[in-house]
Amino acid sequence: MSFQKEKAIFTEYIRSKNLKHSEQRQLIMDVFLKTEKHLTAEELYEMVKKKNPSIGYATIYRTMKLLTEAGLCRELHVVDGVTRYEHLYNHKHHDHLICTKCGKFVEIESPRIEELQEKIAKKHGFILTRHRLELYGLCKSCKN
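For the form predicted alone, pop in the coordinates of just this one chain.
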């Protein structure tokens, strides 16, 4: 995949903030976009340093902050205290099952859950603008 739209969005966002569009930022974005999983900054760092060992943690964190601000990814803060990043742009809404032992994430999509959330919000006079559902427990491997 070429991720041309994502690259254009990021380039425009960087330009709007009067920042430089560096090769390091580009590499970090490319590695992130090619990885369809919930990555920690440390995991991303390990992947990026194989391609460019001169990139440090601070550059990873700053770039992920910019990608988040640009609407290309989302930060996930879960009970283990480790921030993970997931793709946001052009991805369908989903919720998560999260293992409290190993940290495994499972993306779930459920129209019934979405309908129920809307119904509950309406009952209480709320108009939902966004939501995030995270269900915590033990995955199949950890429960044994």
The other form holds:
Protein chains: 2
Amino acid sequence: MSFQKEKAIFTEYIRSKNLKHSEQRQLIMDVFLKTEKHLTAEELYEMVKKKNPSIGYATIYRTMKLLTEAGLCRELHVVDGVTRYEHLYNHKHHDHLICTKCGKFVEIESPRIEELQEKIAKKHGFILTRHRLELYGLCKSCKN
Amino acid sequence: MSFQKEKAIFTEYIRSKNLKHSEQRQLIMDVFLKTEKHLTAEELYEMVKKKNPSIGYATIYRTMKLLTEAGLCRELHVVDGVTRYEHLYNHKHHDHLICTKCGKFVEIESPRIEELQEKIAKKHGFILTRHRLELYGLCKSCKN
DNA sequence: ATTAATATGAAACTCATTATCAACTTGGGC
DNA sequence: GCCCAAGTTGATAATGAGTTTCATATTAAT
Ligand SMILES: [Mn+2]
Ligand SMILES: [Mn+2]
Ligand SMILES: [Zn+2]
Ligand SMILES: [Zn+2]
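Could the form predicted together with another copy of the chain be given as well, to go with the form predicted alone?
Next comes the full complex, this chain leading.
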């Protein structure tokens, strides 16, 4: 859990774009890498603030954008209108099943659905570039 | 194309909630019903403005909310962050295939995908209440 | 250490949508 | 048709997530 690979990727991205390292970026990356959750900018901000109380919101957004461009992070836009960030590196593609009561995120995977999506796009003469599939409902604990 | 049924549904909704009819509501509903497109509030506003130049933006939003509550309209939230409105009454459930270059909307339907979604939800102990499936890509004319 | 380039935090701004509110309609009772 | 309580409207302010701006601070190459 030292995230050597991820850190190397970020360093390489920084280098390739002639950017610079900073305490803030390192800290935000660390906080992000240490959780497997689907965090909002606000949640990240609160977590980072505990280690560096002078951090600004804009730096969170800016850094998460960098991590996304570097291929370490995926931005998720679910129904509540707040962007969530999740690990991308070394995580295979998946979609989400979300409990609308408690907010639980379950990662789902369906090669069969992906195939059918391709088929549909092809049938209409489209070249598929991405898709969004989210299932909403009540989880085991919330449905009672 | 007189939309008798739709208008009756709206009238009944108005009655059931002790609301009132108004010129503006009638006009916005007419404009909405006459197109089969996936319109934004801005597009509706521009169209309605031609018939009633004093219309306000807020009235568009308010009326579209009423039409949605009445079951005549479905709000669509696609990636660009702008809500679109489409007919719901007498239209069976479908998802969308969208061209990211020209904005073309294609309505798609896949009972097989819907089944698989139910299966996945069940497997994780969820009760599915809704889902969002959008396919993005380049259409026949835009992919060249 | 110098210095040019980049990063930061605070605050202003954006953009879609919603809330507020005074003025204006609507519609049921007379 | 007139009254009038209740609902509606348009203008404008407010909201909230995210972005931009800018003066100041940090980074890293020399
Ligand atoms: Mn995930
Ligand atoms: Mn549609
Ligand atoms: Zn739950
Ligand atoms: Zn196209």
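Residue numbers count along the first chain shown, from 1. Basically, rigid core = biggest C-alpha set you can superpose within 1.5 Å across the two forms. Everything numeric in this text was worked out from a predicted model, so none of it was measured.
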> When the two forms are laid on each other by their rigid core, does residue 43 show a Cα shift of 2 Å or more between the two forms?
Replying inline: no
>> Once the core is aligned, does residue 9 move its Cα by at least 2 Å between the two forms?
In response: no
>> Does residue 115 shift between the two forms by 2 angstroms or more at the C-alpha, the core having been superposed?
In response: yes
> So, with the core fitted, how far does residue 99 move at its Cα between the two forms, in angstrom?
Replying inline: 2.8
